[in-house]
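The chain below stands alone and is given in structure tokens; this is the form predicted alone.
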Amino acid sequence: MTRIIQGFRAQGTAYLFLLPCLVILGALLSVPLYKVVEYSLYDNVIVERNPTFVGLQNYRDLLTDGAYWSASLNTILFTIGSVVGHIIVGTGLALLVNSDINRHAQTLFRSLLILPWIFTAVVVALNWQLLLNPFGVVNYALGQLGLIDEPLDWLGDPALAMWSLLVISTWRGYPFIMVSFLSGLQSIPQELYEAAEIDGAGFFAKFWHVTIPQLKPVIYGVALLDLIWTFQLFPLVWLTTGGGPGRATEVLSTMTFRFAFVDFEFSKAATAAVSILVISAAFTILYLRNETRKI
């Protein structure tokens, strides 16, 4: 009993020091969250001086809005496509920079390949707009190679905009996966690869039967975290295509912004934000459960 009391006192002291920070963070998180949920229950707050309480009517209107389901589908396609692209490119580059090559070259490659993660969304969006411009470098290079007869409007054509956005998102997000997998690769015992080589396993057999099983916990956790981030990604989409052309690349985050600061329908924006929050919270719970199993 005495040990329990002493342990409680020791932990209580630690939490006492953390209390001011926890109170501030709690207020900064809970108050905006409460206001967003409250706004979603009224008829166009902020714009109206005396908004009317409408209950769940905004949610019913949103769920019957075809534009919302179109944005939801785009969000799913963009999220899944980006995460898959991040994992494929990140895994390949992690294997590359983890290979047994010259140490100076290895350091150079690692430094260069991490650059997309350092750039802000504004820099990435502006540079890719220049590259994918009808008169940009990409169209010029493809024309010189004879792959296209006339310049393509990569970000302005509804049939190409989402694919172009996925390429941009993959380029921007792969460094996080690469670094995470690289740390996992370096923790795999070399004895496992040596044993596989003795059994006659080649590169792909070692990758499938040694690397993937050893990286499985890392892959699951990192993929969930990337899923959470990408699902609510806003700056890159808005600054690159603005959700256009038309609504070809409209995702839930850009729709929420458009409701609030273009149409000035803040209640609709709050309702859409709550729907994003609910889905993100579900992914977050899965991620936290996965991390708890590792402890």
Contents of the next structure:
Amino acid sequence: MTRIIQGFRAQGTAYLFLLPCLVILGALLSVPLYKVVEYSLYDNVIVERNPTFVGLQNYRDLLTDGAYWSASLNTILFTIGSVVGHIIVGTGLALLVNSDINRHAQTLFRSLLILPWIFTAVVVALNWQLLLNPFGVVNYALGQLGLIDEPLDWLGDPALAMWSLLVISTWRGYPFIMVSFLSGLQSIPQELYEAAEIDGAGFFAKFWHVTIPQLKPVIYGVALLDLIWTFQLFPLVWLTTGGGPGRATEVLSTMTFRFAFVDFEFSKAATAAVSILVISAAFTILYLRNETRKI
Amino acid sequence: MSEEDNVKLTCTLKAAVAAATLLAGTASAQTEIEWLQWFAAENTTGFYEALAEEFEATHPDIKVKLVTQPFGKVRESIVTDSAIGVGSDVLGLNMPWTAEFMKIGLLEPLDDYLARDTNSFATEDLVQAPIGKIEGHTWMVPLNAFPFVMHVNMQLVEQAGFDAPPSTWDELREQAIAIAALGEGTSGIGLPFSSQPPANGPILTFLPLLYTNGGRIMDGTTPNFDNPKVVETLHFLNDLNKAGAIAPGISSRTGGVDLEEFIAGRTGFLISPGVHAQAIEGRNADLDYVAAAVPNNGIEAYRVHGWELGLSSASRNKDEAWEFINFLLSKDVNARVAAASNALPGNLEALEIVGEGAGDVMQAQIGILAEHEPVEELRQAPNAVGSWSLMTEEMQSMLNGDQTPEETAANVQARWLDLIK
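Taking the form predicted alone as the starting point, write out the structure of the form predicted in complex with its partner chain.
Full assembly next; the chain just shown is listed first.
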């Protein structure tokens, strides 16, 4: 105790400077977090003037709801598909824009390829809706190439909608991976590649035995971060398909919004939000452990 | 400082204090009312702001604060604002929200206000659909009204070999199929059944057709979707689809795209509110276009829609708020509101002013209003917004060939009942 008091005396000023920040952060994070968990324990809130405490009933209802499991499966598919897509496209493009080409061309490509990340979800959703419309450019091009006989309803066919959404998500999210990997690639010592070349390694051998091992910490950290973001992604899905057709692209975040603002079932929404929170928290702990290890 | 200066200073200070007191007195006597609506978001010419100023000029004790949001945001704002006790006094409303808001206790019954002798309008002159009683009370009044009509591309109709818009279901089927057969990307009619919010395609297109078939989806305040008239109307849409008359991409087609495709001249018919005439004429003045009643299968009826006004039950300034509503419904003001939104007035006494010099499309709407039966069911539908999402999903499934119209009607009914359990 004495040591704590002495420590505070020595560093008290620093703690006082931190206090406003800690109070604001505490209020912004703790209060909403507490309220969401609290709401999930009542029959319904906001629209109910005197809500009744129901304990874990909302959790029991959610876990026995087929629509919840269907949305969970869609969330897993969407998250894994998107993250894999981001990594594959992001890595490929990072390698391309890191290659030794004309410096002006390199800058131009780097600038152009980062553009999808700059657009808001509304712009991305509207553009892709137009591109994938039955009368859109994609159907026209595929028709001209003889790959399809009649236009496909990419976002309206239950068999195609999730795949289309993954393409859009990949397009939107690859620049973050590309930029992160690009900075990772630039920090790999050139001597390692030279040594590999002396040993007779070709492009793929250098990629597997030099690039990937050197990028591993970046890949792990960035992939986890992308996983956390994509898992709770809402605007892109809601604005592109609204979770449809049917519920073919319904994910947990859109389901939560539907509970809250379509059905006014705020306690159900809070329960679904807590389930997202638990899984996101698990990913976040993994991410933080990885970051701590680096330090 | 001389004594004279002292006197001057004292007088000046006293005058300043007196003026400040007077101003403070005026300010404290002025009541501010909030008007939450989306109307000013759809008319950015400053019309509604000027209207508020005009009201304030004649009511110096009341100040009107406009709170403008996009339509898609207003419903959730009314609920969440009310929950945290910051709700507005006058609410812009949409009829399908009524049952939900009543259940939550957000709306003030308007019966006593409508019975006032000082009102600028007669209750019997108002468009009747919004003021019909639910649970013994009136909950909203109509600012304006839009009958649902069928917008017709006459060029495509004539190319397909017809000389007049269809007036019956049989004619609609025949003309829609013929227009789709013209090729080059033309379709008879579009169905905007995307799941994307607001996912309200069925209430835009299916309900107007159901009403001209004499059908309903409600039995009082209980969902009654699984009935022969609904199934017959679903069969009509399903047959049109099988015949290739409907534009492709039904399940991804939004209301916005449906309107744009019509404006671009790629669909023969568009069932939507008459107010869309403004967008159609404004964006493609060359389109050979008319508005007609939605083709019927025996019953001349139209789905009536509009912008409504209500009082928040939590308002502390209900009398002042009603005074403002009273102003908006007065004949001359309401006529101007109708003209600004290209709609019919909520106070039908203003109809003659709106009709003077109105174009063909507006005249067609006035004719429909005068001769056909108005229908509005969603006002008393529980979870109306959730219900039309279910309709959208089940109709997507039907038009995708995954289920029959009978199964569609039964599924909507079962899911709707489950939703309101």
